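This document starts with one chain, in the form predicted alone, laid out as structure tokens.
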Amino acid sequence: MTCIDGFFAGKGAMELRALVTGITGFVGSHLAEYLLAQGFTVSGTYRVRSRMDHIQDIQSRVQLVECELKDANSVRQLLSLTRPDFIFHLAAQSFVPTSWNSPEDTLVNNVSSQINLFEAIREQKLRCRVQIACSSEEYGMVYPEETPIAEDNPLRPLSPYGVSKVAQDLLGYQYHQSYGLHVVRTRTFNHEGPRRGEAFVLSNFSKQIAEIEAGKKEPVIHVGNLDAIRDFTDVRDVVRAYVLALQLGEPGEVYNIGSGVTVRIGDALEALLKMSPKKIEVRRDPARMRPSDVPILHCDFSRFQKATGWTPAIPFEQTLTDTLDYWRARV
């Protein structure tokens, strides 16, 4: 483990404690596995309604703490118990369509949880590093001449979720500037892979295909906007980036994380359909269309690459294959 400016002087890699908020989720579970493999002692938050199947293989190796992040006292108890060196703040309402139906809940949940975390760190004078999982959805309306998107591009969010992430992002900057908290912000572009929730586009396509192959659904796949262009990165590359962000990233800085390669959603669907022996009809579903959609997200991750040496390693085709196989094993 690299110690920067003596931040963790005297601690070996096996002594470093990592806290993952939302450890039972898609990214959280992959991050926990990676941290354990790197020799960290790992704690994570969950709620009563959290699904535990993502972490069933590692549950005995992590410290699980029930915590409602919207409750300040619960967060204070969490940090007093875990005393982390690294905090990866992943827990959030992260599904864009849900934010349209519940804008207030999305904003209150995502913003208040982070404020409670920061205030507890300050109160307890914790000497720790904090990664804030922000989002490319903050960029929102991006014009063709602004791609690939760098960190200094204007933020024009097009959903309540995007607005909530802008707030989280700027709070991270403000707490670093005001109080000296070691906060690194990461704006991650679309990330996919095994365990992705079925509400998300490539996972949803994969589940529908798996259900059709299993004879549980008619050979019709229902889709929304196929013309949006996205930059996809495998979740296993993303969690590696998150750890590097806290090891080598500059406190107070913001970094884009993505592949630098764009894919039209319709083309990604075609690639998945070619992996199936079934003949499947594609049918547009107006209910799956958003009130407004970001037309293109194309990542310039050169700032992060320069700071850490990170580059994605898992091909998009492998991500699609693994996601489809994940659903085939479950339907």
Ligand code: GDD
Contents of the next structure:
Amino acid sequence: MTCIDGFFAGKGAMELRALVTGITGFVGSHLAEYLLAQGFTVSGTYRVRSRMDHIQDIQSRVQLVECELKDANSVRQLLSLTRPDFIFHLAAQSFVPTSWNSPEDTLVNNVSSQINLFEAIREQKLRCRVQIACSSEEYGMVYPEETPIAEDNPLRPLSPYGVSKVAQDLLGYQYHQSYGLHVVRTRTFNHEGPRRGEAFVLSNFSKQIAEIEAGKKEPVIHVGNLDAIRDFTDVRDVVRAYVLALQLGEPGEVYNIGSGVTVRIGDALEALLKMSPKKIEVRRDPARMRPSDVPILHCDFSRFQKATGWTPAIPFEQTLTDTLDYWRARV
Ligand code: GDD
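Could you give the coordinates for the form predicted in complex with the named molecule, as opposed to the form predicted alone above?
Every component of the complex follows; first up is the chain already shown.
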């Protein structure tokens, strides 16, 4: 299946080594499963405090390396040990509200981890391809006439997290231009599905509904800004896109990844509530409001589709059902 040119030509997926930073996380665990199914040899990073339950079914089939990406020495050792052909750099502080509480930590964590990775690749003269997980949050303040958003839209981030992703994104560009690193930047729009951390909107609403159904919570769901408009893609479609990005994407290029379909958060909530037999009151929680919220994200993914043929396959309703069922099985 691997359609690889240049120095990977002739190598089947079986011989290709993939490294996933943040393998124990939501996207990392789905990506690792997909890579294994495609025949890659898979390694991944974790930290002492990482939760391992997302990868328990595949733990025996992947090489796990304890690594603090903020520590340059730790990253050097990681690459010497794993010698990857493909690197999927997912590890990051990824929750937008946390970035207002800890802006410095978000910036340092997200930016320095990636610099350490790039510098170690250079130092070790590793011939590898690197996908970096950038974000639609980089677009930030988008005006209605700018939608759907193409890659050349101005970047006007509205959170420290968005700024950290702009920095990661531009560093990817710069390291490609300066040193010829094979970096592919993916600006992914919202993605959801089973295993999503409970802080994120659809997962949070699903968990609350599951708790109410289980009689563990009064029939009231607490919500934040329901007027934001987002473009959701299922995580299982997103990880497929990441592999294609490294197989077929142009080095140095940036690609939007999303569904091209928008939904108001309030309508997504309505759809989830309809899936429950319980009568649930919706209550606004001022603590869930943000200092500034990105009003609309609507993805134009035509550049990526043209380069790779990718198109999302899992409908939004399926993502909602699977997320709700995931929490029903856990609360
Ligand atoms: N988390 C959360 N909780 N969000 C809520 C809530 C709530 O109770 N109520 C409304 N929202 C709104 C938020 O204000 C936001 O407009 C939207 O729902 C989505 O919030 P999140 O799920 O927290 O995601 P995000 O859009 O801030 O960021 C996600 O997408 C980015 C890509 O666009 C994250 O996955 C980022 O890591 C990712 O880069």
